[in-house]
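Below, in structure tokens: the form predicted on its own, a single chain.
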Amino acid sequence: MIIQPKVRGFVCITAHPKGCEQHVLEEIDFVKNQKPIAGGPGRVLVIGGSTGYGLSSRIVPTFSWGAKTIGVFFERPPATERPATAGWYNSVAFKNAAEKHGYYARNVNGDAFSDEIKTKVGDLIENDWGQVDLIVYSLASPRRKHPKTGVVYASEIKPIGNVFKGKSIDTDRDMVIDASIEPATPEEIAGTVKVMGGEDWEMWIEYLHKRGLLAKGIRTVAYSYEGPNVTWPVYKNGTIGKAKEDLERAGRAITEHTRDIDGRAFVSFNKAVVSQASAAIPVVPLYNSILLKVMQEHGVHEDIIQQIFRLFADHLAGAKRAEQSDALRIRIDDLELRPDVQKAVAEIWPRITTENLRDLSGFDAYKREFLRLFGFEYDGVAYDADVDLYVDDPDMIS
């Protein structure tokens, strides 16, 4: 099957395997040839693991130091005349370059907020490493079904007390646009909280520690975003903003939870980056393509890969593991909230316009990294050409 992208609003319907596979090769090279980051966790679970952020945080302990990964995800396999999700192609592609290095890589496949799941990954923990040592928490989903009670919950992404009205980017027609968006009620915040606020990961951790299987010393962190005033209204201030402040609670709680292991529990604030979650949100697609021409001019850019990468070198791994505070909070957005690179955001933002918009700001390589997650736009991989849609894992766990 050939295999172009077809785009709708913030998703790509269509996604390639042999790009998805040099996605993740690209991302794996990199890593290799930075300096080896030494002591790092040899046991590392990733609760979102393909695609994003997740994805990368299994190439980085990989392909640095060794270490053993599962990654836990929900994505759809291929089907007749249909491609996988880009998530379930990264997947695959990750654990076949980690086994032919002769590293250890499983992937679990299935509902993560489920009860199902947890006790499927708690069963290969035990069976195949006894314990875990770091935990990464970076699950996005819009909707989530209550292990216990039953109930759907759905999130929703907007303001809370007032209408929102500012810039925004219509994709699909490459405009700047003036967006509108009605305030949430209770009943929407709530549910934003329940889906993409601390629970679950609350409910991982007690499960595996319940087992006794969490490692002396564990460390689990979760992924965030606060980024700057202009974003605010719908984000730091709206429902995913009420939504990251339970996840900082749930951090808290977690810590006081395995203090009898000596455990800890941190928040990583990442810089933004272009993405299908973040695609969803009004005002952050603009505001990410004037980013992305802002930092490359002032040498500061950097893509997942790299973010991670500094992550896990100057805060989970090695020395700096045993080192730090007692700060909830990592920040690893410094680079994007720089004076300098806020100072320069904010002249561009009232000025831009459809007729400017590709001067201004990086918008069409923010288009291209858009389909970069689909396994589109890359060099070398024939995209004319008949392309198996079956890559498949034969040991992966649903």
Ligand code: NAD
Given for the second form:
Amino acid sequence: MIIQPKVRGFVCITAHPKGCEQHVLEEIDFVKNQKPIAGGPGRVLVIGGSTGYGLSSRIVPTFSWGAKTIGVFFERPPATERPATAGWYNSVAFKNAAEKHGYYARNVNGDAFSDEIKTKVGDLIENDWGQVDLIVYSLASPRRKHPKTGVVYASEIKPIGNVFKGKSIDTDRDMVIDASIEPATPEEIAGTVKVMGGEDWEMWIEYLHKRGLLAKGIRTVAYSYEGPNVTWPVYKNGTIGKAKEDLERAGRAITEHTRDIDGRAFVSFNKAVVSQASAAIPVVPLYNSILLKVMQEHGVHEDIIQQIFRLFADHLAGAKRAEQSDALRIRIDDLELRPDVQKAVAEIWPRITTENLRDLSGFDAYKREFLRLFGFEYDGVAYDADVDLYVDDPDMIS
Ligand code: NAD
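Okay, that is the form predicted on its own; can I get the form predicted together with nicotinamide-adenine-dinucleotide (NAD) now?
What follows is the whole complex; the chain from before opens it.
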């Protein structure tokens, strides 16, 4: 089948297996070209490990210091005339590359919020590793079925208290628009906290701890975002911000609950990047387009793999900074939030219009990055050639 991008709003409903493989191989190449990180954890579980920050959180430990990884994700396999999702192709490509280099990698595809997947991952850790040393929690989901009550919660990206009125971008029409979002109801706030807050992270840790599968000195990290004040009404001060506050509550609780095995939890504040999750947040694609250009001009642009490499190299691996302080928070959004970078963004923001979008922001680069998430726009991939959709991992657990 010839696979072309089919973009519908903030998602692309097709993905290219060869392009996704290329994406994974480029991230691997980046890591192999860096000085290996010393003292990294040997057995790493990544929950939400098929795309974005989670995928890079598998690639860095494996290809920097040879860690074993298990990746958990929720992706759609290929079907007749229908390509799989990008995360499926990424995970197959990652496992093939890891094994080619002699590294252990296993994929688990299913609902991470469920008891069933927690049990399957627990069994895999018990059989293959005995215990796990680091758990990265990098889920981004629009909904969650609670495993104990069966209630389905939805995550909403909305302001709290007031209507949000501000600039946003219509990526279908390449237009800067005035967006207006009604404030969330109390149920919507509570639902977002249930989906994107820390309860499920805590449930994972409690479950694995109860089974004796957490190694002494277990470390776990979940990802958060703060950003600048132009995004605060819909992010930090909105429903998702409440969920991220809950993530920090959960992080403190996890450190407390794993004190008997010298455990610690961290919340890493990462920079805004183009990902499937961030494309769905109003305001953020416009902010990301401006940020891309500004950070490039200031010589401080970083993409996902560079961020995660820095997270491990500077903060997490060995006796690094995170270990030397008792803080819960790790900041790798320092370059994004640098005053000169944010001053430049703030100067552009009020001036941006549809007409000057491509001059004042990196919108073309944003769109290219977006398509690359689905395996398009890679040099060397023959997009007009027939390609086999059925790329599979025979060992995948689902
Ligand atoms: P993403 O959409 O690229 O990845 C989400 C991952 O979660 C995928 O692996 C997906 O398969 C998995 N997933 C979703 N629902 C699942 C389920 N029910 N069961 C199992 N797996 C499931 O997202 P991302 O942007 O990399 O975000 C990851 C984390 O990083 C989120 O907590 C996000 O808030 C945070 N973060 C993102 C940004 C950003 O700009 N993208 C910035 C800072 C922090």
